[in-house]
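Shown next as structure tokens: one chain only, the form predicted alone.
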Amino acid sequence: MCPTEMTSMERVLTALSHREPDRAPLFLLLTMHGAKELDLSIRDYFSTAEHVIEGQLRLRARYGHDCFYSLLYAAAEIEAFGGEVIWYEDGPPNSGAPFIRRPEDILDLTAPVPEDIPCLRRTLEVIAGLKERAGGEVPIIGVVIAPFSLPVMQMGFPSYIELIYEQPALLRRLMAVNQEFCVAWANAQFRAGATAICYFDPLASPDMIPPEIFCQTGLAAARHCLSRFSGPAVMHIGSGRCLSMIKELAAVGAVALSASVLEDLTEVKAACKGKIAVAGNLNGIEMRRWTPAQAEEKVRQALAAAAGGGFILADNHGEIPWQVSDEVLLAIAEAARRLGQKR
């Protein structure tokens, strides 16, 4: 006999408590696809909260996944600091030239107030609008860029790596400003109605930086921020591997951790058991070229590897590319509903 169907909120909360819901939750982390639903350019789509709210509603009506995703574009945080944003017709807006041109510029850096920044206010309006329509039945996922990863856009990767190794005092100053902003931005989203915050920290992966360096720097920043969030957080390290760092990452206070396609999901799930839930690990890059049959098989493999509760099916990066077709997304959603049921 099939169990009573849960709401998306019930399904997600059950999975995060390491129990088995009626079926594994599915997060389709779609940002730009709402523009296709409304027949708008990406830039026009993100220009008003009303567009994004309507896009998220249509996407969930089409695919039936288990969340609303309030992220507009990651470079909005750079825009908040006065930095440049570059727009594309077929991909997410990106940050332009670094606005921290010399390490000494960090001394004059101050944290912006989220409610004072038009692009961030727009995100808050999106969250509030989705909250009104969700009726408590659908989780709303907000996003912040971790203080340890944000400098990649603030000052550029080479300059930031040099700062980490050569100028610890300025690094501490930059982390302090970014932590102040991160906590304020996360809590503004919670006040607007976000259910949880995705703490996006791709530089935390051992693929990006030696673990001992992260443990001396970014790990403390994560603990500081999450301890001050007014709601739950998901630790997301992009597409990077996490298996060798699960003990440390599971201890920062997050309710879930992203899993990379570069690692065995069964091993990640086993290492996280009883410590932290797992989200992942469909390959968003390969997804652009999948057939519906391939999409179904990838879903089958992920669900089999992560059986037993404590798992959310999602892409491994945190944003599904613009080029992924409706046909493939529908195949993922249908396979998740059919194959993810509790047996």
Given for the second form:
Amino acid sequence: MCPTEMTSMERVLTALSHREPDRAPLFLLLTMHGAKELDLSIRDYFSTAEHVIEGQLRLRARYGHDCFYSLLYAAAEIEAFGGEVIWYEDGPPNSGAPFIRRPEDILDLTAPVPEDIPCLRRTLEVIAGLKERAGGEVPIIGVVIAPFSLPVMQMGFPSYIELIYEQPALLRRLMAVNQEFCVAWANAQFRAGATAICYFDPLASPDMIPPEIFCQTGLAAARHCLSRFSGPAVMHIGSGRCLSMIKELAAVGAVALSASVLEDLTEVKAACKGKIAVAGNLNGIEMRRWTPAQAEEKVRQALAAAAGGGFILADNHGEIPWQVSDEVLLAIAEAARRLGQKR
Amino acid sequence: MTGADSGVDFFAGRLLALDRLGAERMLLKEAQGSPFRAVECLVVPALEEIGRRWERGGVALAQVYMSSRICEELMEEMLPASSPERIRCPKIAIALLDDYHALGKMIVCAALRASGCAVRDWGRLTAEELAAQVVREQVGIVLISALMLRSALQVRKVRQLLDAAGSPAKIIVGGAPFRFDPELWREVGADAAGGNAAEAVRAVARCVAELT
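Moving on from the form predicted alone, kindly provide the form predicted together with its partner chain as a structure.
Now the complete complex, all chains and molecules, led by this one.
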């Protein structure tokens, strides 16, 4: 490290405070790729915390990016509620059949205690292990699924949309249970050593739910949760658009907001200036068939569009697909180091 | 804007406001005894308009779903699934590949039924199960909806199995991975992709024309 080179933590904190670090931070949000490093199946890899700790350490040693990502798999929260998880050899574990089969089932729903759930306890062990190994030099990013977006897996999206429009009392009850769980789960991750929590709320995008409905429901849930988190949060709205909702989303209390490849990054960055930092917006789906030269060009475009502080280079989905090659990840990392330097 | 355009906009507005009664009144007036007139003049253009607005970021997916569901219900009343008037065309089926995320499938299924097509909804199947069912039931057009990239890549296996079985079935795909990677549908061997429900309906119409 040269004398002026920042640690990853310094780089990220500088960017989040809307100042320009030595170079733009890079978050490679890698989950399953650790299994490739350890030559394990995805299911075996996630079966013990030691595997994931080792995988995250090796991935950061290889690519030199600026975070550890302690997410095992999003469907772990469904497992916590007693739902089914389906495993694949070549993709993230997916939630199975919705466990809320009828809206009335919501009345019997209770919030799980994170420390009592094996897959969540494993995540806490991962965070603690990474904290021990990395000290304070590398941010550890934990994840919670937002109370307003979790029902897509709990009851299926079609039934949930009908609930939103037609059964406000049951929706309030579901939000109350999910909020209790979300706050407990986020704070357990902070206690274990997470630096920040990625509050994953894809339904916050106006692409998914009309803004006037989100403002009365999901936005209130986000404010409720983030105000009770014992550390900072990043508002991640999946790969959906955010421009028309930036004023509202910037006010929920998060330190950064994800940007979609469907929107002009320069416009998003300008709209967020001084309010909230921006993370994005590399296309994770297309990434699997980029050449190294294309990867470099995409990085160059994103860095040019979001020049200055207040920006973290990342994919726009929140998890890099299993199919993205080592060659492309190396090209992204190398381009970010070279092209992201402060000028 | 023509009178027909303003009628379509007004009907789309009723759907987006979830005004089922208002939409029903417009449909009955437009149909004048011919449900297919209502399909051609109101339902399909309105769903196309709503799809365009979603692509531009003007409406939300939840509204697209509720609009499609209202149209499906109204057309089911005017033109029951068992009606011989339902468009006579190659057998059409829709499925999810190893995935429980059913919203896209339900929107497209509703839009196709609202457009007068008879559609078999096969739910969730593996690539092997789907290909075998297409062959067994001699389906001409199969629509596959995917949310996860892994599911989208499984379409390639369906194509290979159908080719190996000598099936001439057309594959139409849709869902987030195909939206974020416009080349993906060709890569996996699909015949067409629908970026939204209205595009899927148009893709079905093109495939029907090729097959008949």
